[in-house]
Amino acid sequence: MRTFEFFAVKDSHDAVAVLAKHSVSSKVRVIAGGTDLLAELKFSPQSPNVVVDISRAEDLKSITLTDDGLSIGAVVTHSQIMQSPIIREMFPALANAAHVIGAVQTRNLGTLGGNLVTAVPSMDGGPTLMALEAIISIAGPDGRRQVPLNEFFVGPRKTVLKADELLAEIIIPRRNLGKPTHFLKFGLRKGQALALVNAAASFWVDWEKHTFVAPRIALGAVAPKVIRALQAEAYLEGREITPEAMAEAGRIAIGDAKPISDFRASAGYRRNLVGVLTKRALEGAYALAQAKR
């Protein structure tokens, strides 16, 4: 492990000040839970010169209902998401996604913000949030700016964050509070596995017409970043809710995905999973809508 300067900050303003001071002349990385970065510090020849620890930043630790929607601080851990009464009531899919991230030790340390910033295509935290049209609040020297989550990811391990910026908050818009959502993950084993494919689906139901309203489908591990299945969404909008429509949306979603073949699965196998998981995620969201009704 190479030597580096270490700064433990008290809040997001302190963190941004340190980033602004050192990002021009040094390679700076932010650490919270450290479940991903610690491996890089130990083994990567491109390890940073400066590490900024935000794990004690109190203004990044809350799960709160605000005028804008549900706010989740960047350093909220996966275990906290699983245990949050607000999330368990409004968005059980988020709790389910958190539950399949690593082992209990990883969930106790790892943070939602870190899961998103790492930006691996197979992340488990991204699809549900994308299906809920989450917004990322970014803190920088000039204040805060907001970016839709589907624009936050640029590619594998790449986001729109600048060197002097910090992911501060994840916001689920007020219009989507309580929106029926379901998340599914398929891996090579039941626990502690990267997703071969994961999928999340959300929609409202027009009970008078029994049709899909604002359907959103997000897929992970099938493209260089987490993606929306836009063609499948367009097919479902305003359509009568039937098993056949859900199955057809799954087939259409295959065309939205661009999976690769690797040592864990072939592209063809992943395409088949996209169809199956999309259909099942829609079925799960509909079951939740019925239960809430």
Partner chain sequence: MDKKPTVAEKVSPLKTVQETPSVLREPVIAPLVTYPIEVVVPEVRQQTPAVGQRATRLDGHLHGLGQTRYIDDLSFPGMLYAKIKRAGVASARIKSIDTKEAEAMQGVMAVVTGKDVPCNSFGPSLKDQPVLAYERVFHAGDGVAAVAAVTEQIAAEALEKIKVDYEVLTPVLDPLESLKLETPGVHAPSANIYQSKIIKKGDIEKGFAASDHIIEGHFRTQMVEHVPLEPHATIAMWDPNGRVTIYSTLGRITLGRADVARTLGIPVSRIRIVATIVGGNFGGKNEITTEPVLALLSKKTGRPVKSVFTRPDEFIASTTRHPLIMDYKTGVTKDGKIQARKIRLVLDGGAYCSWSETTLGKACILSAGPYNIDNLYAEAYVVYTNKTMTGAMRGFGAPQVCFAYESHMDDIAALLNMDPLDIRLINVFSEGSLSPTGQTLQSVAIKESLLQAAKRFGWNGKGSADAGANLLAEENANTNMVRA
The other form holds:
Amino acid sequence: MRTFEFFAVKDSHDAVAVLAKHSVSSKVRVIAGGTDLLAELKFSPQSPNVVVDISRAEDLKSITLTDDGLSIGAVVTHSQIMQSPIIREMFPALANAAHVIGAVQTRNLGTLGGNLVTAVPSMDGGPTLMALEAIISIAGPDGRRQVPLNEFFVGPRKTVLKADELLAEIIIPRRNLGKPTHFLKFGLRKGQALALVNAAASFWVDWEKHTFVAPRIALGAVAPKVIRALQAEAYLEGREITPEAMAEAGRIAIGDAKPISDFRASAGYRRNLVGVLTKRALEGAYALAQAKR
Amino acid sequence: MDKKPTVAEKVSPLKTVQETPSVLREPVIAPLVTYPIEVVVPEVRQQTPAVGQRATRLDGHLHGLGQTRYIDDLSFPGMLYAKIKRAGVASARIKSIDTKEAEAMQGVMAVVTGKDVPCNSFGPSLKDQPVLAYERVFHAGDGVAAVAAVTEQIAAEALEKIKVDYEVLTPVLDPLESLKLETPGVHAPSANIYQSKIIKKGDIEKGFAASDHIIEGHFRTQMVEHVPLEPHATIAMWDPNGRVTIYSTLGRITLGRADVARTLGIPVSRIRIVATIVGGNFGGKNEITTEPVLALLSKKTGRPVKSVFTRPDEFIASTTRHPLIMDYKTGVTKDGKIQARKIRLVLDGGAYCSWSETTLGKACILSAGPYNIDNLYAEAYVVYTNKTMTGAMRGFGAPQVCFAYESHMDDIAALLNMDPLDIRLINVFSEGSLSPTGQTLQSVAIKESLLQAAKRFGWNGKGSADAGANLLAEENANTNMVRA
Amino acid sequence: MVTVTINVNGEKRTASVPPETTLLRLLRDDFNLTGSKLGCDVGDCGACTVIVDGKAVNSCLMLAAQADGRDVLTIEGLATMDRLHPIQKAFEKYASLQCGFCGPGVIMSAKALLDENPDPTVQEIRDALGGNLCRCTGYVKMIEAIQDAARILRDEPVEINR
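Could the form predicted together with its partner chain be shown next, to go alongside the form predicted on its own?
Below: every chain and molecule of the assembly, starting with the one above.
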């Protein structure tokens, strides 16, 4: 690892100030958990001149209910998400997604915010938040701006974050609080594995008509970024909840996915997984809806 | 005080020893026994008192305390850190290496390249591996230059300052291509096939003629890295008397000493190798890697020099398991008795021989499986390719052929509509069976083992149709170990 | 250079290191605590596991400066002069380590687990060891040892069944 200047900031204002000061003339990177950044820097000839440590930023550490919805601070670790009573109650899928990331040691360090900023297509933090239509609150020199998660990702390892900006909060909008959601990951091993495909499904149930309301399906590792399966969602909207409909949505979701072949799996295998995981994620969300009824 | 030793005095210790009363030497001499010594050998399959006993590891205590000293846990005053620049191209001619800029860096104490190595070749059997690539690069993990610096970071930065001008050549990557005579030699003028073995038993043509069915199978396995938790690590210290002490993760010290002596051009007596506890070997630490380079850097700087492989180094610059391409052809009678088997194995040897001879022999001998086959023809070839060298790894070729012959047996059972267990019971070795190379086998308990195993896990005559298998049905591509 | 002060194994220690120094390098090179090992340097193998403020972390993925002011427990801090920690004792008794290189990391993961959960199920132990790779011994004996240590730490009589 090349050397760099190091700044530990006490809150997000401080961080933005440091970023504003250094991002003009130097390459600046933000470190929170460090599980992605340090692994990258150790084997990369390119290196930032300045590293800003936000892991002690007091205003980015909490999980709180606000008027906007559920706010998750940028430096909340995966372990904290797994153990948060409010998240386990409202979104067990989010806790499950945090549980399948890396291993205990990396979950204790790594943050949900960092997971999103790294923007690898196979991230396990992304699909559930995408299905819940999360909003990213970005802190910059001109204050905060909000970007929907599906516009936050630009491509593999690319986001809309500018050099002087910082992911500050992840907000799950109020209208989706408690929305039954299910997340599934398929990797080659149970621990320490990247997803071949991961999927999250989320919908409300109109119990009178027994139909899908506002179904949202998100898929990871099947496109340059985490995507929504829009055709499958359109198919399900207002449709009666049946096993056949869920299976059909899985088949339609295959059309939404554009996977590649690599050494972990072929594109065909991934497409097959999309169908199966979408169907099972829908089933899981429905089971949760029934339990909550 | 200033009495000079005389020649007579110099030889006297020997004399003294000879004259010492034997009673004083007794503790170091084994008690006299009369020959022939009676050796108690347990009967075959007799339970010995050792079996079933608990044994405690003597080193477990230190391991648990974190006090075991592995190579990277040692350091010496003035110690430097070395890094090795890897070629990054599979096959190339080195036109020039410019190390000036690196040498001028503050904190860089020495740089060595292939031309500094007194004898730039070693290997456990064929001496075909250079210490540092000189004139030619044979695989991407070849070292082309090494730097010793006061910190690891400076050494790493110095590597980037070393400029190597390559004339990139077309690499040979496919072992089947390499097998063809018209393919350019990886180590031209030497042939690409550098070892072969043929085992003949009976008459396969007659065997095939007597068969009701002939079935063919083609199998491939992938390259496997040992991934010991502890990466290769070395500390070399060249002393002013021309002796070198090397602390190394080496598993075969004596062999290593011979290779270090050869490459450095100094007698074995001047080399001391200290091996501490190895943090995982699995066959991957059976030969020297960077020891001579570190010794040269230490000689050049007069200081101890340490180097630890990074995890990527482990994958590209240490040995791996041979990928095998295996073609099987078997003749069976309709009731499942194997009449004849023909096998061809092609081992991807990578850029250097390493332990390929051993692997080739073992793979070929075991390729027919533990089955009585009267008519057998097995041939095996190991070829050079411009890839990471392959060498020793747990089993020396046995796991690869086991994957092939057992898969092949399943295919035969399926063809004959037989229980896969039954076809094995019909053909499997029994007490006194002859191995393919004519060895009489003793203590053979395969049949009993198979029956016990079948009983214990409730074998039902078919494979288990697990629900998860549906997911794997479409393609096997993700498993790497594919049936071609 | 950054000045880092950490409370390591109950003792306050300070070092001035380049900012890119990881906690693992600080422990090994500056504090001479070589029990934590460098296996992969990217957080896959867990050989560098230490406990920071009660949580098991990969010390290779934490900058030393990020650990400033925190409590760090390493393998060297488990045993006292006259007594092994029950986990260490159980690992010795069950021969849970072979080459031993993964051992300090595994034991620290187990310690973090038992501190939070004194009576873990086998599944919970497996989950806690998910970030620790072993290439020699396998995990069965480690799980047995951790169960045994958990019983001792809970002051339950231990059945010796092997």
